[in-house]
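Presented below, as structure tokens, is a lone chain in the form predicted alone.
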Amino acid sequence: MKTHREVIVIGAGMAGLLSAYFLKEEGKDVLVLEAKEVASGQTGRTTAKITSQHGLKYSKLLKDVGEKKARLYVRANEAAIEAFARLVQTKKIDCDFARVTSYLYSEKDMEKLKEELEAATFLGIEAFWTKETELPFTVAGAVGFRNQAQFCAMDFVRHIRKELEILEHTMVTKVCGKKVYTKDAVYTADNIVVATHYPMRNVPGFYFLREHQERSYVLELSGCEKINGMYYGIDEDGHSFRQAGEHILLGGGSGRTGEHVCGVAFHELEMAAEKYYPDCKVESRWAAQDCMPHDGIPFIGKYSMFTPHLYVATGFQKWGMTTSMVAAMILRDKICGRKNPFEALYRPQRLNFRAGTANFLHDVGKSIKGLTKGWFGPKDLRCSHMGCGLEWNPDEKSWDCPCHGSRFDENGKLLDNPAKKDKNIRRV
């Protein structure tokens, strides 16, 4: 196998695969390197919503970054929905792609919902107010976004991967200049895309200071009455609902990685499922992990000003499918030397002080606490990323890092990055 490519993409999740797919369409010689299996990370755990409706997003964006950037965010995500639709139709991909309405709902807070409706309408989104939903309980109100979408992400991935050259079980250990190091080989590329969910290099870029990770939990339920829309609760204890074939995906229990120390996340979801759907059966359960940037906007573009041939896509929050498409379109255009209308909004080197300062200070405090525990705690419970003290997660029987979100199984085998090495842990 040749070791030089025009583009090497590190990470075979949705962002990496779409980036590679579009670059290959442009005639680029592309190789994808994946540490485990294709879509074995967050793409395999997604609830597969393709939507510009991202929680209470637009009222906050208008306040924090202004109208111009908020409109760009709308346009980017609406463009991503259309790009998925075109790709599915053009390539005849059988992945249960369907246009649906996406709802924000609350059982008690109408004021925040109406503020979001006003912001969304102002920004040109086809949004509406309703109190009528398909949910098995009464809501105070809901805001609907029309013409959103959902699909089976794994069926979509199975199709597009056929046209790509991918090396699985090939962990990248280091990127230096135009060289990509793995355990068994060194590759070179004109351009390198880091699509590893959480960036693998601490310096330059300093992404460990600019985002944290959160986990959220999902139950797949059978025996429930079908729903047509997608629903996302804005209340502190709210849940998400989506129809997936014959089953409903019930999500909730979001919290910072490393802080689920009580072992109740899945139990609380099970209690909710029993309350909402007394005759349901839990078919499967899983958790997803999301990178949360301080200013609420993902990082897509040049990894840093000092690495002209290195690119990154991270900080997708809880909207990884839509943002993966946004990332793929931006990275394709940048590598091909074209201007993209959304690149400035997502530029990793931006500074949005008003939007991000409070979250930055909060994260710094969490990191200092975690590092202090690591310095003074047992050596085998120090994260192999930067040495923070690990916390036991009884829901998933894992050791989780509250600083930057690395996770290890009970014996120290690496589960989630940014750490790159296993640990030797001999305790529970």
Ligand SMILES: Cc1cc2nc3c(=O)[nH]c(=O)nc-3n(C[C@H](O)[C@H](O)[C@H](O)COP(=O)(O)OP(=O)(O)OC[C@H]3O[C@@H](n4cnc5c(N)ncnc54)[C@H](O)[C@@H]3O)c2cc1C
The other form holds:
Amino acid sequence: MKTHREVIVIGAGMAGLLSAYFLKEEGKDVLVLEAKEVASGQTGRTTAKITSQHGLKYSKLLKDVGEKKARLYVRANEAAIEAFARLVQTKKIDCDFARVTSYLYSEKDMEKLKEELEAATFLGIEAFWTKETELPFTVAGAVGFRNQAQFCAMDFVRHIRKELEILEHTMVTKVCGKKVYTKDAVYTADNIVVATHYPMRNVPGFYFLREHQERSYVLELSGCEKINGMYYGIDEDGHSFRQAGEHILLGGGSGRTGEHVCGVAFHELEMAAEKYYPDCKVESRWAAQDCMPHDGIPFIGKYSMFTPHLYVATGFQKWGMTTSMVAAMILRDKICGRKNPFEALYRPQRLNFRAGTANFLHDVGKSIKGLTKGWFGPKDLRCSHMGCGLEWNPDEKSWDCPCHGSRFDENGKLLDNPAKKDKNIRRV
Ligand SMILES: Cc1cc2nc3c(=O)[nH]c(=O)nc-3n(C[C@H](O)[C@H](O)[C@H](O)COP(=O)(O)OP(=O)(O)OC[C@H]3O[C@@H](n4cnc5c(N)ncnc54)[C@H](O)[C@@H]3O)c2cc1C
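Having seen the form predicted alone, please provide the structure of the form predicted in complex with this ligand.
All chains and molecules follow, beginning with the one already shown.
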């Protein structure tokens, strides 16, 4: 096994795999290092909508970062949808890729939806208003974006991984300069991409101060009437719907990781399923989480000003299919020495004070609370990332960190990063 590569990509989720794939297409010698198995992280639990409709995004972006950046955000995500379509078509990838309409809906709030429709239309999106949906309840209104897409992310990944050199069960423990350390070897690379979902290095970069993680819950239901569109509810108790083969994926119960202490997330979702589809059967259930950046824009580009050969892709805010594609395009161009039209928007070193300050302060408050709990609480419940106090998650029988989102099973085995080490937890 060669220990020097042109590019090492750390993490084999959608972001890492697509980045590696595009760099390989450019003729680069790329190695992917994955701590567990390919797509065993959040990518394996996604609902895989490929859309530029990211919740109430555009009305907020226009207010927070202005028209120029909002237009770039639209173009980047529309380009990502087209890039998926092209890849699936040219490589004949069998992954249930289908063009569908994506809808934002509300059962009560027409005003916010109308504002979003206006913003999206102003930014050049072919958006439309409707009250007719395939949902099993009446909506106050819905905003549709045509020509979006959905697919089976795992089938897609199964195809593209065939063309890549990937070392599974290889956790990277440290990155220093151009060196990448694992338990058994030290690799070197001209360029290194950190696609570990939550960035694995605290300093420099300081991503632990710039994003937190939110968890959401999903039920796979059989026995429901089929739908063609993808739906996302903007109300506090709104749900996400999409058809996946014969089943419907129903999502909801979103909240900050570590704050699901009541243990009702799956129960509430099951109640909703029963209300919407009385004859349905729950075939499977799972949860996943994603990184939420303060200013509502993912971080893609140089890891920090002090690490010229190190790149990062994180902060996908539950829209990591299009954003992984955007990341792969930006990182490919940067590593190949080309300018990318979207790099300034996603540059991790940007400062968007208006959009980010309140969220930043909120997160700092949460971290101080979590750290205090860690310092004064039982030692075995201190997160192995930064020492915050872990909270019990009764839905999933796990110990979750409310500061940065690391998770451990009931015995302390690491489930989700940024922590890199297991813990020894001795309680029920
Ligand atoms: C419930 C839910 C539904 C979602 N649905 C959608 C959707 O419909 N559409 C959409 O666009 N987005 C959706 N998302 C978001 C999307 O799934 C994620 O943003 C995306 O999968 C993240 O991909 P990733 O490659 O960044 O991370 P991951 O898939 O988590 O990959 C990171 C990989 O890095 C590995 N790793 C971590 N640390 C190390 C290390 N030290 N060394 C080596 N490897 C390491 C991990 O094992 C993992 O395999 C959803 C998110 C949630 C929570």
